[in-house]
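The form predicted on its own is given below as one chain in structure tokens.
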Amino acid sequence: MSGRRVVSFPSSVELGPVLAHLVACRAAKAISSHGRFSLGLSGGSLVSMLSKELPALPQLDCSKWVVGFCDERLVSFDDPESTYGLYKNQLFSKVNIPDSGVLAINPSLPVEECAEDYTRKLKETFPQEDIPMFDMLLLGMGPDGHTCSLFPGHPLLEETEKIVAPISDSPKPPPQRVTMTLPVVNSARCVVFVSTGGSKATVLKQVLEGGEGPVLPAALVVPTHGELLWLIDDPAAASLTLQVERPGPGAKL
């Protein structure tokens, strides 16, 4: 797989600042190239990591950022399960991303209409592109190998027409969600997975090195023209036999 980099850090403590610097550098590059930086966010441990590390960067200017969500749970914004709500409270309140630059779902709509509404927002934000091309997507991976709200064995893995799809039977609660589909994920200029902790070691080996059984959703993320980076820590990398990069202290990607 050309273009894939697997980079391991001693722990998430060392990983976090490198991720923040990578985001800021790609933002500056995108703004210089085409006037804005489009970023897709995921929930989980990424929320606290980014909320700690991005505001700590000196002179970070997010005024030309456009931020969307790789998936979202269909709950109210004040629900602790809301990815938007978590970022709003922990990150957006600390940086100068304009309100107009945050693409959030409308959680008051039924799940099918919510997906259609979010699709419309993406199409308005990326009017020149049949499939939105984000500058960077930040993804996590569940212990079952799912990413976004694309779960093993689910029909949505085969979706090729929709850019945002509803899901009403998520095996992980809450059951109703909307998610970017694989065509959008694989159109991004840069996809960064962040996966840490020893509990991810077995599934990470299967995703990165293959093995018995069907291909897991995270392994289906293969950007068509973009970069793919896996940022992991040593506990998550414990079972890998492939060569991984191990940058020294203070290194930048």
Ligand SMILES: O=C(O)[C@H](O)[C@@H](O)[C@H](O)[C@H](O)COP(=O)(O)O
Given for the second form:
Amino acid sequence: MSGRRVVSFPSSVELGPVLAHLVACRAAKAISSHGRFSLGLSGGSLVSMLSKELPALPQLDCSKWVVGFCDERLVSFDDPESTYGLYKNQLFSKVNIPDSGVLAINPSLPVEECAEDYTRKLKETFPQEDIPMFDMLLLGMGPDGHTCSLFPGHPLLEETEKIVAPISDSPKPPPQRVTMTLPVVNSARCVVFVSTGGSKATVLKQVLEGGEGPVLPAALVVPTHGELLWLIDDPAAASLTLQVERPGPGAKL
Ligand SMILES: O=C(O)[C@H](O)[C@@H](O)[C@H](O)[C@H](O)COP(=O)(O)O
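Hand over the structure of the form predicted together with this ligand; the form predicted on its own is what we had up.
The complete assembly is shown below, putting the previous chain first.
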């Protein structure tokens, strides 16, 4: 890992534009180095943040973006629980990501086959790599320390072979999901967690500073060669004792 940064903002109002700028910068860098930008999305509050902030960027060109999902709920696209469905309505309709650049699950398949189908799509998109190397993954963290659909104490945390795994017993509904595994997450060039709100303060301290108890899934995200950024807000940072960056207004990362 090339160093972890923990950056806190007064609130998600200040965080959002900085995240959007960071995504656009990494996109420009990736496109100039290898001709496209591969981005993995997560659900939760990221959907509304990205859908507000990315289209607001001047002259954002997403024509060379390839977008996948760090995890996805196995529900139809028109179900309000579908992460793809939310992004389709709120973001993809506003930016020029080509349809062929969106890697979505096939929600009509049983969960095992759905994971195999999504594995195949990732392998086709990253034909040169045994483990797909996304330019950037955007992750959230649940109050239990889960990220993607990797939950505390779940056997999927030990997965080393599969790049995508099915899960049928998610403790957070809906129970059936597919998720990227830790080997893929930790191969990314840049991983960005976005976690805000006072309800995250205790778990954030556990994940970032350790302590007694099992290592939580979000703490297992340690990119082998890539960058790791935690973008948080001051209520989420309230219990931290480690050094936190607090950029001034208008700062860029
Ligand atoms: O699939 C899910 O159930 C959610 O996507 C979930 O994993 C979410 O990403 C985290 O709970 C963080 O949520 P917030 O971004 O809202 O804190």
